[in-house]
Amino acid sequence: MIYDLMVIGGGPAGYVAAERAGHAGLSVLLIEKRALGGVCLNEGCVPSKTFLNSAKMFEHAKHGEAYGVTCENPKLDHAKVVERKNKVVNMLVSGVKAQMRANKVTVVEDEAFIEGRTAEGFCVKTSKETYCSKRLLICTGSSAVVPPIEGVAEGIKDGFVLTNREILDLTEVPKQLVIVGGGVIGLEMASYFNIAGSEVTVVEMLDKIAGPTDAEISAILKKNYEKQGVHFKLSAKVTKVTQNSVVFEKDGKTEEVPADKVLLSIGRRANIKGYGLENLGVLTDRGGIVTDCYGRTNVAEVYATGDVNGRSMLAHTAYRESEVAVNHILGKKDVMRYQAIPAVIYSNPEVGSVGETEATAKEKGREIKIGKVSMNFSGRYVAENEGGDGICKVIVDKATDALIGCHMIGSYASEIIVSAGIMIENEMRVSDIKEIVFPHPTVSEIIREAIFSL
């Protein structure tokens, strides 16, 4: 049988893909090498948030008081957590099974080489058999950077040294856990380990955490961090890793800190090797595959979306791309736009942003008009947060009054961020926001008080 279309990789960009495809009534088939989900629904953006659920409802139980709640001796199983998160990743995975049955999507277990292109179209190889296609679409996703200091490949190797898809399968928690990166990955599971009882540090080469972050959301989230037990080592390069310890070099001096864990959390990177992609020439640039706005890569009928192509490797992006891509197959109208995508923290506080930000904004040399307020202007963020310090910020272009972006920390901030996204993508100005009735009390209403303070 030749294919309408062969989807190689399960995850976020593979499955959405493989459906949207299916119910259009393309014939499809989708390989997945380990498990249908990917890494985020098997080991990172589920499985991490059943784990942060349990810590705020943990924080919750320990500091009710001023909420006028007592609970006494309240405590964190971590094994049940992780019981639960199996749970919970195994329900979804079944989910996505089901969903590709009802679609009418052959999977096929198995590891995916392409072996090159025939005149009865794509030909891919798996251990058992090979399938050919008259469409490809690659979404290998991503792995984590395991960088080349001294030590962690044996740390890896013996268990001391773990990646996202270690740390979730943790049935102890460590008395001790440096974590190598302060990205998003990273400051999530300083968040839940701190809660559960570690005692975190964190090792950044950056002088802030939170990468691309509004810088004051990001002092901001830091100090919080901090408040609750959470170390930080900024401005901190690892050269090496012992068997108990993390080394790293800090304004000119070598300093050390203990560990039972380490956790390397500095990136992730587009898995484009080993897959064959020489075989029919796709172009790769700065470890992605080059794609166009459509998803389509140089070679025609081949596509890649999700974290391969290395443009924004978040999983709600995989999502809108590969519908881009099956619109484009089936000759529909539509374009991939990258300028008004969320990106969270599902910290505690929670972070979101969208847009530019102050920063990138002036790098790009455009003028703009700060909006930035308190979310105690929230009546209903007072009620639900004691001592809370989070803010809304809003970036408006000068010359269009057009929102262009929008940052946030505290409360639902997850929830809230993807309507200033709607704004955005729409280029609403601020006359526009200004009209727009929100419910009252919520805590998405600080949008339209950053606004009004313009």
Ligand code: NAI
Given for the second form:
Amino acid sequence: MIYDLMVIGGGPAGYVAAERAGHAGLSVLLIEKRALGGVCLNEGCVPSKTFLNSAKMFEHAKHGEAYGVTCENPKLDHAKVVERKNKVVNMLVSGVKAQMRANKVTVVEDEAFIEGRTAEGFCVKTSKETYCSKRLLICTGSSAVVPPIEGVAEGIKDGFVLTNREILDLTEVPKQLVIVGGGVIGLEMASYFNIAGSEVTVVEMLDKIAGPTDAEISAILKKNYEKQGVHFKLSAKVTKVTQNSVVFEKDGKTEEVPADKVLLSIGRRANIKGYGLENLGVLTDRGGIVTDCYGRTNVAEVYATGDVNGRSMLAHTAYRESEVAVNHILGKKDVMRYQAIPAVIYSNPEVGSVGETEATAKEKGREIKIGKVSMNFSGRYVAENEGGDGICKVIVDKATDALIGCHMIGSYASEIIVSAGIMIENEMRVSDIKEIVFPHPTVSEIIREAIFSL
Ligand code: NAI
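Got the form predicted alone; any chance of the form predicted in complex with this ligand too?
Okay, now the whole complex, with that chain kicking things off.
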């Protein structure tokens, strides 16, 4: 049989594409070599959220006095947290499997290798069979970057150096955890393991944490983490990993921090090697597959969505890119836009950002107005956050008076930020936003407050 669409990789990009294409009546084959759900469901977004929820509950139990709640001797049982994480992951992976069945997608759990294009279409072989399809969608995702730093490769072999994959299966909380890279993964894991009892040190090359996040929000986040006991070494470049420490250079000096385990979270790289991509002549640039606004590669009928195109490396971007690609295959009008994709750090407190920051707007030469308020302008925030220091910032284009960015730190930021994304996507102006009714009392009202502060 010649399939209408063959999808390689069953993560958020692959399974959503397969689901949508199957639903539309295409014959779809999905090949996945590890586990359906990909990194997001099995060793990324979802498992880390189960960890962080347990940490949040533990923190509430420990620090309830200010709210009139005392709880004697609360404990966090890490082994149980991991057990629950596995239960949640299994449940969601089963859900994806059920969706594949419901949409008549054929799933092959094996490693795919692209042989090339023949008269039969694109031919992909697995350990048992060769499959052919009229179109190919590459959704092979990304892997943790492992730098050629002395001691890292050996550390990984020994289980001393971990990536996002292994850290989520640790059965014991390390006494001293050193995290290399103060980006999203590093910060989320720092939050959990600090609360679970590790002495956590984050070593970050830049002079700020949380990479592209608004500088003021990044500083507030760092202050909160430090208050909770996390140590930071900024402007610090890791040069060596020994068997029990991490060595780094800072201000021209060599320093060392002891470690029982090391988490490597210095970014991710698109998976473009080892599965025959070169047999198609697909163009890559800076490590990712080059795609257009429909997810098409330079090779006709070959698409690439999700982390593998290196554009945004977020599960929700992958969903949307895949929907656009499937719509393009179906001849439906749709196009991928990247200007209003929310980014969230599920830290404690949470960070939500969408659109331009002050820095990126200025880089683009846009004249902007900034509205900024304390999260304490929200009654619900005050009721729920004793001593909270969150803020919300809105960035408005002076020429059009439209909202082009929103950045916040505080409770529910992950859930609220989507509303700002909708406003940006729809190019809403300040006057339009002022007419929106937000439920009261909610923390989401903070956007309204920030807009009215302009
Ligand atoms: P990242 O790009 O967010 O952060 C990596 C950090 O490591 C950067 O701040 C960088 O300056 C630093 N770094 C690089 N080399 C270093 C060195 N030698 N020594 C010290 N610091 C060094 O990458 P991360 O945290 O690994 O996350 C990877 C991807 O996963 C991201 O693209 C993110 O989009 C995605 N992700 C998203 C999540 C979310 O949306 N909540 C959660 C987890 C991951």
